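For reference, the chain that follows is the form predicted on its own, supplied as structure tokens.
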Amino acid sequence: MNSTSISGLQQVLEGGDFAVTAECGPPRGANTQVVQKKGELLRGNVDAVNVTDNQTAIVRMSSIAASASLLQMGLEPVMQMVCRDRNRIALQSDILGAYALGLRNILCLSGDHQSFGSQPDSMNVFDIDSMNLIRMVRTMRDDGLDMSGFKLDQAPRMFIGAAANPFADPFEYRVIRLAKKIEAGADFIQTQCIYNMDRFKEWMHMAREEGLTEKVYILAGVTPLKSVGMARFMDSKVAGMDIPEETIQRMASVPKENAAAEGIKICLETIAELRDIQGVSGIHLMAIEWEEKVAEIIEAANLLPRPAF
């Protein structure tokens, strides 16, 4: 990749197209074929692919390596980076290395606490938080400086992303936190999965009132439900998730063999509604270990063909 090239996702968003991103979880091993198989299912259906960074605090192939594998396939990765496992020296080093490999997008996250993972006795780092990680990447990109003030020989010109949860409490703080991430340097935002549309619309209204949608691209998170059990688990066990009871009952009302189809139908209805909300620049489709359904969903949502860049 040319060292001066910019993010393809950035080009799509700046061009005014309604962007579509998806997600790829690296394997619990060194088999790159797992990444490549998922990549082939997403090829041509999305503009960029998020590659998670040891999600749920379980050891997996590194986000950088899996992202580089997708890049070799001609796909556009969004490398996720969490603060849980690295101090600021390692974070900056990995950002420089990722850029040198051709990666142009980064999603800055705090990371799931290690107590939720398979090795709860491991030591976390959290030397800096996600807000400071965003600011650090922006300083490296825009000022060409590391955190010590050292001049970099080449700045990593990353397109900087951050996460937002419109559903966590206190609700009034959600837009304030969004504003802080934008001020720190976020170029785009990917949100938590949306099921409570009324609350999301209120969050978007508040963001528009503060002028935030003019400063950042917001990609609304959507996840198709596979079953009523999945809906109940996510609502009760996943922090910050808000699935209305009527959605859970809708999933419960269909025969078990039709539940997945109903979940996709709900997802499509959500996407259609999101496309009509002022300030929503795209969707982030998180089909959890269900990548084979992404093409079906994107085609049914009339989001094909994707723009070329």
The other form holds:
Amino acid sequence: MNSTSISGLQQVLEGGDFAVTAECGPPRGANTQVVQKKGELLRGNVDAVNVTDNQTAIVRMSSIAASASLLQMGLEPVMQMVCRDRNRIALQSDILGAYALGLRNILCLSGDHQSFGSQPDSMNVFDIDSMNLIRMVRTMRDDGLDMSGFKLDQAPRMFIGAAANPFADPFEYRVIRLAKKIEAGADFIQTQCIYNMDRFKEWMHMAREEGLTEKVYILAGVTPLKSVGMARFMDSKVAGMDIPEETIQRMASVPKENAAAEGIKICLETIAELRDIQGVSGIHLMAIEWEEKVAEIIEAANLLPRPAF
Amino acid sequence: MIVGEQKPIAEIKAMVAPYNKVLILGCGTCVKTCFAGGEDEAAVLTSALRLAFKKDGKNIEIETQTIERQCEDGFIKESAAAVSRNEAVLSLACGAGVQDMARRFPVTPVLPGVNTTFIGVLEKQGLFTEECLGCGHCELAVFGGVCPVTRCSKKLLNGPCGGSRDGKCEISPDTDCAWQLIIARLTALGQMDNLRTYIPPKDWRTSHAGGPRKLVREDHII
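Next up, can you give the form predicted in complex with the partner chain of this protein, since the form predicted on its own came first?
Shown next: the complete complex, the earlier chain at its head.
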């Protein structure tokens, strides 16, 4: 491993390889075998596995624990951390703990609002926002200081990720926000799932114009559609998702039994197009509860073998 | 103003049921303006409760009075005679009024007839919206007069989250995205540069997070 790289993911990105990461949602229970099974499906097919933090505000095994479990298997986890459930004290404490367990990648997020989840009667925290979180992790890493300015006896060295959604409004502010996240300390960016390629290209164009792609690695988010129902649901019900009507129609135009294959075909076309966009450093494949398809998609996209680190 | 909403009649009825003589005390300022606990609401509630108890065959004496404010001792005093004639007070003030009444009348049960909802405005007829969290350190100058601490569902200080769409918040199509409003306003004011700078984490000590708050005005202490 390159001695200056904090993590394997960083090494792949710095090496110039088109990176591939995938998602792993921890189970709604304490069974680590579920995590291990998902991990085995991803092994060798991806550079890193992104572990969600109570996504959609539904209680699951913690991101830190599931990430540590994947790490024990020899995989490279990216631990997600949201501001919804922890105040700044807990965030810093968990980052120290995560580093102590061997985790080296973090994705800093605000978090889905709890009103989407299974416990909408809960209180949220949002003590700090994702921008503050990014800067906090960077200060802990680079200056070895916690938020009070206290000198930590060992700095947690994390490769810092942040999210960007080119499809949310107001569009004109999206690149300014990306610039702010980079300025705050983001090393890599993971985008929302891309279906509206025109809008994504426009956003990338604006990012290049601002010189942002020189400063950050952008992992383009892709999610294969399983059915037209899923496409419609995601477009209308999932926050920040934009699926063009023509994509929905394409999913609707094939017989039901071929819909999944069509979804994968669309996904492969998207990946091919993304590889040609200047400034896109890799993909983040979110095959939601469909991890068994990741190997097939990555292979069909000619992205195997993955580089060793 | 402080916006409130009258509690459901069944809940109010259950609260006052143990008493034979009850004073319904309206409050003539904020809750009057939001049609929750002013003179008119106190009168309507009195009739409704009398009817409800009569239906049950229970005779309950209800007296009704409205004072200007239940959060100010000078006005509270005006209710002293009526309070002394009754076993309990059903206050239609906000939570502050209920507690100030309780402080003033230590041996009289003071019951809340209103749910205090928020500090807000009458945006249009029939619609009240929350505008201020009372965080104790106002930063509206930076945000063009639209408060992200109160009006962004995630209290984001550095721009909209990925859930903002068509000007609406991800939590509901009925909720405006505060950040859309902030950006529109700052664009109109020519102050978009405000949003390019990093806004540090908020110091919550001035908010309720710092514990129950007190404001001491030395210059007013006699």
